[in-house]
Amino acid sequence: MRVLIRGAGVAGLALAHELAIRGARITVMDPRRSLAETASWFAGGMLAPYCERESSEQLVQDLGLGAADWWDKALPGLVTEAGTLVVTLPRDHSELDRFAARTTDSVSLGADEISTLEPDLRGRFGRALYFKREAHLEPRVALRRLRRKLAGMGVTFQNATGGRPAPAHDVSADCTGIARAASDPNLRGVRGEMLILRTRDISLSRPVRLLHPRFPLYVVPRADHHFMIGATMIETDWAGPMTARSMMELLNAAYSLHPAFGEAEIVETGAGVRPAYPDNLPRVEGDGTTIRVNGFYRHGFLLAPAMAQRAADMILPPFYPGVLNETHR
């Protein structure tokens, strides 16, 4: 079968990825220069079902139970399976109870028992939660090798600019994001902030999230010192520049972790605008020969491998050659 997926993004790649597995002809198109102008760039990489379920629904922890094993064998090596680490400061220690009464699967830690997870957080605080069966990833890692392990596969990517037809195709996916929001009302944009800091002053082995009532952040260990910070949530859909009061905030926000990033390098500031439906669940939906999968909102590393999974046997047999008309939530 010849599949389309337009758009090259995490949720484009992981759907080209299931179905080349299953014998399909791909191509993916996409108007965009590099994988640095997609959402999926700037994102976090936590694969943290648990952790998610605070502020999602439990569908979200469901799909995304399986994330870390689809990435460790599509791309071997690349998942770090340390859990994550969730502290607050001693006067929000009431967010730390209200993030443990809405998740499962953690153990409380006490102010020893951080500092032999985390030694450069001796110290610092008294009380934690523990994740112990999440991961974590660097997206920008994944996207490189995924893409390079798809045209070793057999994946055509073509650029979409300059009105470039589409190749004949059996079944087009659209993976496009927050481009397709032109044409579907239910899709809003939810910007995404981030900041990475280098530093060589401090060391974690883990993602940490810090509880804070204002402004709560994640700091994500990168390789060579580097640590992604983020992440605002603001209701827009301009792409424009890091404000100054978010780098503010989040640079506040770090500093209350450990006052070492307060002496780092700004390495990059960054923004990535996520496609949401109203429930903030992602799609699948079909009609005719035409398959959307949308609607990731934070969630794409952790959810775009399920999602990718469903699509996929929405297109290949025993679906085909019959009409796409499903959805799935």
Second form
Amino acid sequence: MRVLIRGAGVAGLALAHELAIRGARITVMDPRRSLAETASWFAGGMLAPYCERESSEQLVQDLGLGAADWWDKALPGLVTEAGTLVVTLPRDHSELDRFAARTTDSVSLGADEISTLEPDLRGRFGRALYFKREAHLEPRVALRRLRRKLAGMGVTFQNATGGRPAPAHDVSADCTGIARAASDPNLRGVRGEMLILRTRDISLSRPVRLLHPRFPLYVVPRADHHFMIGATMIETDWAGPMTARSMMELLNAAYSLHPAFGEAEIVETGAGVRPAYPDNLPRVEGDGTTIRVNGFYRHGFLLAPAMAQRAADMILPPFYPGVLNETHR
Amino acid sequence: MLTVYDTQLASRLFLGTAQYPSPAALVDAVRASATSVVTVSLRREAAGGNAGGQFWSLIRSLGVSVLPNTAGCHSVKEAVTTAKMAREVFGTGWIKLEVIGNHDTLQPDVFGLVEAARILCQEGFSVFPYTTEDLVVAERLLDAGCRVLMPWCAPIGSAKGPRNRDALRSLRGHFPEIPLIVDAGLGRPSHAAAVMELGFDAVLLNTAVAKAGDPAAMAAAFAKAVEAGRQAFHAGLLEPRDMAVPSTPLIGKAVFA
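Moving from the form predicted on its own, what structure would you give for the form predicted together with the partner chain?
Following is the full complex, with the preceding chain placed first.
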């Protein structure tokens, strides 16, 4: 089975991996010169199916529950299983109650428990929600490692701008994300802006979400004292640079989380356009020979594994080594 | 029927379009509420001058009147510019005028509001000013040319319901002919019913519906509450008394004992 995958963002790469382990011969084509041009590059990398339920349908949670295991199996050592901490400023405590009411699987923490989990937040928050069974990963590391692993598994990567024709294939999978919007009127872009700060003054062990009635934000710790601060949600497919207002809101929120962020270096600002369908739910569509995987919205790394499995099931029946061995014995 | 700026509206519930879990959820809520008017924020979704693209097409496709707003504007100049942009994008002279005075509470800057309202009214806009419940500011806005007022009943998104009923009642009493639409601060259907019982002409909601567990169901609940409050206002409410009054006369007891 020869499969052509268009799009080398998280959707395309996850599908390539899922198909490669099932024995397909795969070519991944992408017109972009670098992974840094994909929306996935700007992702937070939170594998937080329970937290996401606050503003998403149950389906997102259900699809996302297996994500951490999938990534851990595909790229051992990538995933950090440290849960998610959700905090709020004292005057917004009702936001915390609201969040708790809309989600499951959290425990309520007091000041002491918060400082046990995150010593640097000692004394800053009197209450928090802790989603113990959530995880996070570094999206850029994940994309690079996955690409390298796939190349090692014999997957061919082809730059689509070279004018070279697509190789012969039995099935093609469109994982082009927002680029597909040009031919699918149902797909729209939702802009997300993020920034990366670097400071040695504070360290965190897990993503922290700061609830605010207007500017909910999260801070994800990354290697080498880096922190990813995200992310805005703006209904536009404009991919230009971050606006001053968004920057101010993100920095303001980071500063409220901990004043040490005020002294941090701004390493990078970025914006990506996420593809979404009107219900903000992902889709796998098509017949056996042409399929489309899209609409991951703000849940790329959370949903890519489950969607890759579904798409792969359409293309190839699942391969169960144990079952085959028994029948053939 | 409610008439604002010579336009008749079947519904007395205005719905905001921000913060829904998805555009599909927004469409469902608009349908369930049977609203005649939706408000839309121009500024927030206009990053890069790329006019909201698909999202705005969706708003236009809802088949209801669009009331663009100047949410996020902190100065007269910004608000006036945004209003003009909205007129181009949506082809309407309606503008819900917000001039924010306090970034944190989103409390209107009533001085800038009056000034911006005067400019926009002179330029032919139909201005729906988002104001406080202050009577004198209301008078100034009417002097500036507004023919609708949109007082808050509590800060935006606070879900606290009517905080100052006396002032709201006083507004209604002073401006019997002006459409008064309560904008901001409503959290539950009972809040909407309460201000409608006071005789307000309509309410505008966003967060209470968009952030509900089931936005469409909450939109329908608000629609009923608005209707109930309006009907109750017309039916003539019984004013509270300080003593119990039996609805059936008690036979065999001394009445004035």
